[in-house]
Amino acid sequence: MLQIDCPWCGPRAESEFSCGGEGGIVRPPNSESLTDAEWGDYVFMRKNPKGVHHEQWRHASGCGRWFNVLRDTVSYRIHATWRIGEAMPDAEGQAAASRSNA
C-alpha cells in the first residue's frame, strides 16, 4: 500500500487521502477579460505526464486539508509533499518534475 505522508498529520494509508488533480494552478488575472477559449483552458486543459507530476491531494479521512504531491505516475513514487502557498522543497522530486517538463 502507498504511504503518502500528509505536511501536518505525517505518513497515513492511501486510503485516507483523495487526488484533486493537477497541482500548481492559479487563476489567471482579469479572467473577465478571457475569450471563451482561454477560460475553457484553465477549466478544463490539464497536463497528463508520464513520469512525475505535481498533483493536489486532500486528506480527506484525516484532517481534511489540501496539499501539494511531486508523485511519479508511472512508478507512484511520491517524491515530496509539501502545504499549499509553501514554496516546493529543494528535493531530487524538483529536478525530477524539471526533467518531465523539458
Second form
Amino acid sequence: MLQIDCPWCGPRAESEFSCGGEGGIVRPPNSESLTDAEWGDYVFMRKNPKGVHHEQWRHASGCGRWFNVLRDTVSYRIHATWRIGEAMPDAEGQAAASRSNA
Amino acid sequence: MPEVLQRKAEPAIRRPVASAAPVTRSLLAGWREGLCIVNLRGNAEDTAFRQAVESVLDAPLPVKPCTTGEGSAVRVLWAGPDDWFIVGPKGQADALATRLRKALAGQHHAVTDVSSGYTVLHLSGTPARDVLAQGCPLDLHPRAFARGACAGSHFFKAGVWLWQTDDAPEYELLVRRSFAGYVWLMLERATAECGLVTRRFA
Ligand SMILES: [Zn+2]
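Give me the form predicted in complex with the partner chain now, not the form predicted on its own.
Below is the entire complex, every chain and molecule, led by the chain shown above.
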C-alpha cells in the first residue's frame, strides 16, 4: 500500500484517500464567451501522461481536504504533495511534470 | 454495576457472567449511546471565533491537525482546518449548540447537532491496538499516537474518528450510526482470537 503525505495530517495509508484525477485545472472566468470546444476542453479533456502527473487527491476518511499530488504513473512514486492554493514545491519530479505538461 | 456479557469461543451465544471482574486479556468494548456530538465549522485563524468557542466550551479549540482539546465537560476533536467535533455528556447537545450559536452570532460559522447521526464506541484492554490494526491502517504505537491525538481513518470499510482516552490503552471511535452494526460485526471477527467482553457504557 502507498503512503501518501496529507499536507494536513501527515503520512497516511492510501486506503484513506481518493484520487480526483488531474489537478491544477483552473475554471475559465469568461465561461459565457467560450466556444463549445473551449468549454468542452475545460470540462472533459484530461492529460494522461506516462510519467509524472499533477493530480488532485482527497483525504477522504481523514480531514476531507483536497490537495495536490505529483505522482509518477509508471512507478507510482509520489514526488510531492502540497495544499490547494500553495505553489508547487521544489521536487525532483517537478521538471519532469512541466515537461509532460508542455 | 454495568451489565456484562461475555463471548469466548462461540460467537452466537452471549451468556451473562456472574462476576463483573474484567477479563484483562480480552478486548472490552461497548457503545456509549446518546452522547452530545456537535459539529463546528469556522475560521481557526480568526481570534474572535476561537475566543467565542473557547469561552462556551471551556476547552481549547485544537488548531494543530489531528489533536484534541480537553475541557472539564467536553472533548474537541480536530476534524479539518475549519472543522471540529465536540463530544460531550448525554443530553447536552441542544443547550451546547444554542450557546455556541449565541456566542458566534454575526460571525461566519456553522454549528450542527449531529448526535443522532453518530455513536461512540469504547475499546479498551491489552489487545485493543492489535484488534484495531486488523482494520485500521493508522500507526497506533504510543510514540506515534497517544492521548491528545485524534485521527480520521477507517475500521475495515467504515470511516471512523479515533482518539485515545487512556494509555492502558483505551480508545474511543466516532462511528456513523448506520455503520454501527457493521463495525460491531467486524469487531467480533477481529476478536476471534483474544475474546470480546461486551459492556454497556454511560
Ligand atoms: Zn488529512
